[in-house]
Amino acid sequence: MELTVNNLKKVINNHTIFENINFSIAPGQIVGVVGRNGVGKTTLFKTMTGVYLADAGQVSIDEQPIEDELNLKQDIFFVDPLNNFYINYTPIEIAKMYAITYSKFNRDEFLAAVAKHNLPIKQRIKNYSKGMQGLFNVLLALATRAQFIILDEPFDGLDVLIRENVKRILINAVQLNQISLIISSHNLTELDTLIDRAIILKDTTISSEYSLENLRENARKIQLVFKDGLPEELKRYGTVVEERGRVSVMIFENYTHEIDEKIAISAPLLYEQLPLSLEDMFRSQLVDEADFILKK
């Protein structure tokens, strides 16, 4: 199965939240959706899953629009952590409801997984800690056996042990069942070790999309020091993400031999290649002038 988002658009109160959103997700892929606060990540997820009606475009699975095929809606699942209708119910009660709604939902396996992770099956979800709720949401999503699972800030509020447990559960599910995950998170360090691709939202649309494997092959993060400051010409080839006195840190998305020669000709006092992370690309793509002024 392949999920395709085609020219999706959403307008709320005459304000365009996003438009011209296009991407596809193949089986077994883990895709991160990244953007600044308020860019519309959660609204995108709600529109993809039918919580909000799209103003244009559509979401399809194997070229069939999910809005026309009710059975396909069982293959895309989204837990909204801020609007969970089931928080007043216990896992046992929730299992009964989801067994009716999702034909592939296995009630016994779900409750066994809940008990295995030491979550009280007779306690209402609203009485769980934030970390317990986050873990429960992941277990519930996987129990639906949907092909495409959307997770909005799944690591928010989780301590390091629960985070590692959640990541392990997700990776195992992808490897064993070839499901696909779409994840948004402000914890870019966690995403960096989990996702295959990153989709960056900016100014109501997708500004860029990266394969992390290709990114690490082609991009470079370089720390440079020049006697008289960073040459203006180099700024044409990359993005300055940090400046401390004469020290400049730049990210070059496509580092070429030409750029290498330009730097060499400029005779830096220091040239040092630094490890490149998803957070670096976030800063490269989304930092604005006001942010940069604050960092200086």
The other form holds:
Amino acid sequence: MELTVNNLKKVINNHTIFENINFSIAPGQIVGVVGRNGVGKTTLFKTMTGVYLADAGQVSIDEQPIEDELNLKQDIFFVDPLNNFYINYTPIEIAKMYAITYSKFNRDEFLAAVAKHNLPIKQRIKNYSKGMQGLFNVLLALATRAQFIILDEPFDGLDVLIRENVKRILINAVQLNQISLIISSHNLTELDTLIDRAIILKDTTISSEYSLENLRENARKIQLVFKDGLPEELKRYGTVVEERGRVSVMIFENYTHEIDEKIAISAPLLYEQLPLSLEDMFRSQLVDEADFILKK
Amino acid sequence: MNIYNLLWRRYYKTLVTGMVLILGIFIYQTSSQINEWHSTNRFMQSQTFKDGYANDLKALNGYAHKTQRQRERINDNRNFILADNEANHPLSEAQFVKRGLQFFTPYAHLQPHPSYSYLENGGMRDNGWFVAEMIIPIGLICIVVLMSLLAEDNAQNFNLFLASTRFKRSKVMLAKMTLLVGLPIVAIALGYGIYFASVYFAIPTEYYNIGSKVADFGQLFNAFGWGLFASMIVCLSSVVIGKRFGSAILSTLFLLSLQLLSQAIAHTIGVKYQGMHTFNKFIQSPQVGVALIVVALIIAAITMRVFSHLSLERNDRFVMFSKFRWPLWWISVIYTGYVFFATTRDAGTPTEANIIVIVLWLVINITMYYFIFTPQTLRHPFKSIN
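Just the form predicted alone so far, so send over the form predicted together with the partner chain.
Okay, now the whole complex, with that chain kicking things off.
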């Protein structure tokens, strides 16, 4: 089963939130959707699941548009953690409703999982703590047995132990059932250790898409110090993510032999390779030159 | 049927409570009316009643003992045409008992002294109201519950969940209307069924004067038409108006304004004061009931279509469809303008009243403008529309 997003576009109040969104997700993949606040990640998820109607484009599973074949929606799960109806219900009541909506939903397994994680089974979800709600959301998502599970900020508000727990549950589910996850999170450190691929949203569209494996092979984060400051020529090959006096930190997405030679010719006083994280890619892609982070 | 199961799980507590309440009201009324009849029957067949009938003539309302012909003449102010022997002889005891035990009171709302059925305590039996009028308070309560359930669906984001499921949106809306409007109707129909069946079996045929209720059944059908029409207006407004109480308030105001609209139409088509009674009777006729049912079904179809095209990004706004804002406001301007000015356009209307109407019209439509367009600042009400 492959999920394909094809030329998706959404306009709200005459503002294009996103357009020309194209990507696909294969079974067993974990994809991170990364972007700055307000870029339209949640809107994208809501449009993908039919809560918002797309202005153009479509979402297909195995080349069948889900708007034509509504039963395919059973294979996509998304709940907006901030705006969901089920906070007024207990897990038992929610299980009954989801069992009607998702034919593969296993009520007993779900309630057992809820109890196993010490979530009160007879209490309304709105009485749960934020962390408990986050965990509950993940358990509910997995219980639907949807092939594609979309999680919006699943680590938001979770303490370190629950966060580890949630990550473990998700990785197990992917490994055992070959489900696919689409995760948006501002916690890039967590995402970094979880996802296979990152889709970066910027300026209403996908600005870039990385396989994290390729990224780790080809990209470099390098700290450089030059006597007379960073040569202009080098700036053409990468992105400056930090500048403090004569110290510059640059990210090169595709670090080639040619770049290596250019740096060598420029004769830096210091050349040091730093560990590259998803957060660095976020900075290199999404932080504007005028942004305050660069100025600090 | 899955969507029905899902919605049933969502609404069953309210629906079951409502249906039990409706049936409870009917069963209580049925039981108390039948008990009262039997109690009166026992009294009228008792020796006590027979012995005291002559005295009762004085103790009870004298009008109660007049024959139908005497009453008609009194009502017409033509009692002088009755011969003395007819004018001075009230009902015989047997006639009095027969009349007193008639279960239904015919035309209760039309005559000044209509009831010729009696209670044991000398009061009048008035089972007539039940047939035509019981549906009105129950219907109003059902509509209020419908409004609040639909508003909660929006406010609690249940509609967002429904839109993300595999169920076709038009079927979701159809299922909602079927459950939230259909089930109370079934409960009311069942209530009436229980009432008439119980009365039929509990009251001897000679006193089961159902034939006198024909006009009331016409009114009942008309009230059903109005109820269905009002329910569909509420459903339609729930898929256009997103604010929690916005759709409830707007549809209530619209439904209340229909009384004014009928007056405005009457004035427009030249119905004078003498004709208003006929016009009002026409509005309450079964024919209008049929027309309302047809209109309600058309509104239901429109509601399903609108919900199918509802993108829920504006589900917390007053108007959920951006492109509906101007048409809605213009409808408000024209509708309130027509209703207010056509109702008060008589030459005799005082100037002060005209000024009040103009001010009211302006206030309503300026308020509507702010609700519909939610301008960001009061200083720039047009430029700051989002």
